[in-house]
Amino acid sequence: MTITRLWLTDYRNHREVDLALDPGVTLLLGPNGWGKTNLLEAVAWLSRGSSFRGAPTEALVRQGAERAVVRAEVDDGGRPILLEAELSPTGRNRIQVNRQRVTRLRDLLGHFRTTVFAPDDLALVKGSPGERRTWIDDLLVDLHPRNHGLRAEVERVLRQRNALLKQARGRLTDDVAATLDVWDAKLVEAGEALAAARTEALAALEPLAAAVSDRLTDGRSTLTATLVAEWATEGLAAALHRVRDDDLRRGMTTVGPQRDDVRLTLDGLPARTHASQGEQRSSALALRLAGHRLVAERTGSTPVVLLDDVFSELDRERTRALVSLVPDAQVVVTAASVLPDEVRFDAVMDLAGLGAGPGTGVGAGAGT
């Protein structure tokens, strides 16, 4: 799978963009704040329909400008597929797949796939619980679809628990009592689903990041990554029926797959708390990596590859790892500078050289 082409209008600082693409490995040069970043953001928002930096839409569309507009020509196994979405700060997006429209975000999910590594996949390890959630959740969508329709129904489950728990103000009387049976019903078949899925993918995923770690600190970690539910002895359902009490009285959902996290251990221990940062940082490649080779073998389809200023972070040995790992795909890495001499490249879109900037547009063809 390779993006050959990427329009943007209006989109964060740029005013119009129209960038060819090379199918290898492809260096976005250019000074910190001309958007870089931005232009990786921008193709990671048609694999997944949201920004991998968490921002909301309103971010995404340059200031002045009424709306944003995102459009890529892929190539996926020699079937060509466009991809456009009009990103708008009050309204609903319009994203088109070859011209239809799509009504559902699950829709567009599954034609275009990306694997990003950022300087913030630090997060993974060192984070909140949150950002492993994200993380793992994110990775299922890629791994199908459908996934993407059971996160959503513990989020609507969860809001409406949650809702509901409020509304009460403690007092649990039939009303309030029958209602929760309900939603704590939905809440059990989609959350222990989400479960399942998780630790499934987990179980898959943790032979591969364990190979990828040795790799990266030359045998010297073992990576383990395994899923953490505190109501996964007892089950979900007795679980919330264990914890309505004090649910009612705090006013929100305090079991659950919400609440869950994925333990990261090296050699046994938390990586959070015993790692180094350059041993949590090889973790988080780690992570990527074998996320991205799991998509790959589950879907029958690479993902394009975007590194954003990774190899500034990374000292010269785990540079040499990580470039003899990135997998043989189309590739873009943004830099500030010259890039290490291990990084080897096809193609240098120099931003400053083609007249880009905070701004400012970038002309069709760049590739040099």
The other form holds:
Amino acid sequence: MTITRLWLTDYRNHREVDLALDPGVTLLLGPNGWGKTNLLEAVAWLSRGSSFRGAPTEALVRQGAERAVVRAEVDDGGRPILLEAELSPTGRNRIQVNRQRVTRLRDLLGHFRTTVFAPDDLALVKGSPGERRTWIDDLLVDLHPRNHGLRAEVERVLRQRNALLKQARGRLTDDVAATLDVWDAKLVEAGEALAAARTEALAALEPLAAAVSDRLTDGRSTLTATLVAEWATEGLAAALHRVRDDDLRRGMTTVGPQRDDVRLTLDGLPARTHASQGEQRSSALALRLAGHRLVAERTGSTPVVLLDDVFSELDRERTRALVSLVPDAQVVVTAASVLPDEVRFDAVMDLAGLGAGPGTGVGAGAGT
Amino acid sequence: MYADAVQAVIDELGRLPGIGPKSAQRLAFHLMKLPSEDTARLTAAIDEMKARVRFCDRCFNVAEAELCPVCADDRRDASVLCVVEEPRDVVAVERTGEFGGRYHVLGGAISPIEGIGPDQLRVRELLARLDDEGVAEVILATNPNIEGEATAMYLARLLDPLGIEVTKIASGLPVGGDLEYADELTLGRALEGRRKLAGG
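Starting from the form predicted on its own above, please write out the structure of the form predicted in complex with its partner chain.
Zooming out: every chain and molecule, the one shown earlier first.
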């Protein structure tokens, strides 16, 4: 799958953008602060319905503008798809697929997929369990849009259960117990389904991650990723029952998929604590790459790869390995300066050469 | 921004469900342009509704007397009770013409986020009716969302020891639609609730 054209209006610092994109590897050049990452963020928005930087909608609309518009023409195996989103900080976002209005986010997902590599990917290895849950759940949505519903259901049931726990103020009356039973049953249903999907995806990722990390580290180390769920052996129903008093006292749900983690090991040792910074960076890269390959394999269509300033963090060896590991994908790379010749580009777009700059926008047409 | 009197109308309209700030503004300016007799008719209709409409003593549907039209109709089967969230759901089920029993309107669904538990719903009233009216079957027709399903599950567990048949309406595909356009969730539910047509 490739993105052939991108139009932006009032997106972040970009007033008007009209870019034609090469199906191969494109280098987006420009000094810091010129909005290179913003361009990648806009492209990724159309694949996930949110900012990969976790920014709220009001941050995506140019200062002084009422709404931002992101449009892209995508080619999926010869089938053209027009994706349009009007982002409004006050009202609802309007999304259209092939000029048909879609009212649910789920109906946008699955038309266009991206794999984003960003400098803060390191958090995937070094950060809190929440980073790894977000990573695996995002991957699940890429693998199948229905997982978006599953994820939303778990979040909703948890909000309801936690609200009930807070209202109970630590006292388990018969009424509270009866209602809590219902939310427990709902959480078990959705939570176990989510955990099963996570486990299945991680198992499928393992050989891919091993192959990729071989290439990134010259076969020196073996990376594994497994789901750690405190409740796995007893089952979620029994675990919720066991911690019920504790949950009541603390007014929150202390066991379940919202507390699980993905355990990453490098040669059998925890990657978070026992690996060097370089190894951690390679591991994060390997996980993203493995996810990219799994999505390509399962959906039959290769996601567009967006590399945000990652080469500044990687040595030459890894840089070369990274690009060689996404051979069939359209790749868009951002960098502040011309890169060493490890990477061959099919197109170079200089934001400065296009008349862009902070607070302006990229002009018409495209560079090749 | 506007004269206080105009802003007050915009604010009040904006409080209504489904009306955003823009729509509230448009409606307010429309109302301002109407002749006085038209606006008088509107306010009179609202006042009249508030004065005359009440909840049915038995099922809590909207009514203009002690009993709503359904409960007042002797031909309705008292042994089958259809439990719904809101009065508008009664209207929806009535429109099918498929149901000859009575209703019970809960007044919402269990949702701790909104501070709604079984006590805030008409659950106790439902239990009282089961004996009084000799109910043999309860049909749960709450909304097919998380809160509605939780409410149905709660009621099913509550009613289970009482020896009354409890059923839940099926969720499935819209009639006249195409299978290929159904979303996976709905289609999955429809598969789950499939019915046997032939064979052992």
